[in-house]
Amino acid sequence: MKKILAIVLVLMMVLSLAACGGASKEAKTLTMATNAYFPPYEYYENDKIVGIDAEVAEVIAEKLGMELVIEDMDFGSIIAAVQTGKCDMGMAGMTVTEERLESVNFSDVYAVGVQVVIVKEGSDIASLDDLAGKKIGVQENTTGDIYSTDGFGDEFIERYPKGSDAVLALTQGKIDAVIIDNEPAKNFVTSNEGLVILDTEYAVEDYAIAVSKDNEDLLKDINAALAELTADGTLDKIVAKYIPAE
């Protein structure tokens, strides 16, 4: 009887340790939701997601003693993934807006983005005023989508799952312009002959990390990590790696 009781106790201890081990492993995983078609912030290099956001997230995870896991999804699904706890945070060159703040919290700003306009060389669109009445391509659910819809009317906006899809439509003559962040715009123009970026900025915005309103401790930890990465120059080095000074 004593032997049986001892065996039962040992099994209970093993199961208890296994359960604790599982919980610990789960707690040490930092899951990042992104849309990996926004170079140089996030994009695929072979099968791996790389870019500014991926590297910043990696060093944040290291500082928190966690392992980073990146989940690629539609841009419009990121806020919901964070809000529901499917992912711990969202990084995708994401702008802080009043609407998004209703659903999630945002970290301190880690980058500044500029929305610009891509057109074909020789286009009659030379300024923002010339966009009136034109077909404008955007990546759906981005601030480029939001701003251009407010500014030019929903009937003139063509939405695409990826920024590259919008640029392809522009090269094919299906639309007249694309509104998108300046850094991806540079990549798209370099990769597609016959496209140019207008000199005029369309909008300037702050990029930050989305975190669930129920996870204030993680938000504090992320902000503390960002402060350290800013102070020691790591953040600037990561950005400079992908966006060399002109």
Ligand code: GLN
Contents of the next structure:
Amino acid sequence: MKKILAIVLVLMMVLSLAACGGASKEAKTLTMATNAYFPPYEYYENDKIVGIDAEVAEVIAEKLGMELVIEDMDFGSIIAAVQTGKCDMGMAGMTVTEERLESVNFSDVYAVGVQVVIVKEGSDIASLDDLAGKKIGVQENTTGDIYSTDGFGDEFIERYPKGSDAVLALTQGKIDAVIIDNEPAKNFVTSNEGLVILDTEYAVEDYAIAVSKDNEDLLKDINAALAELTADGTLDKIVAKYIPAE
Ligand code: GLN
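Please give the corresponding structure for the form predicted in complex with this ligand, as opposed to the form predicted on its own shown earlier.
Starting with the chain above, the whole complex follows.
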């Protein structure tokens, strides 16, 4: 009986290590830190995290002969999780910024994002200039947060843990606009009545995969895998599955 208990305990330890803890190439798991409330890049379908990033990561892991494990966390925790080696990579529709490059390396760019503005139908906000003095909702720690804080002033910015929370606040009239990446914006506008995206681009950005500065090998492997799946059309196929052509 004692023996069985010991085996169970050892098994539990092994299993708990598998999730982001000390994962390495030797362990054959590739742990990805994300925030799974960002459709179509990462979101829950029942209990499973799906989306462009999840599928691209799956293909990368396959190419590296590793097993993908996805860890869902606050967007603002992803860089630290990668930097400290808690997770192998961060993939979350994440924009390459100078500031983030001080903490982590980024892979080659695999997608482009645009910061856009969501307002309620019939809103008097029609341009970026009209946002001055209005209450703007953002997802905390994202580039939408950083840029709009810079551009419009901290006192006008309402920060939410998830993009969907900001959109909910907009539908409830608590804020006047949401600044967020274009593809999630389209998803939110489709799933919530009475919202529109302004025909104006706030910022155009590159999405890439964050990797620890201490893991140059993994960065090289990821870039090689990305190059392959770009060249053979796999990336386009995955994107087309989640972003229907307009
Ligand atoms: N692209 C934005 C950023 O990197 C938002 C990403 C996200 O919310 N998942 O800050």
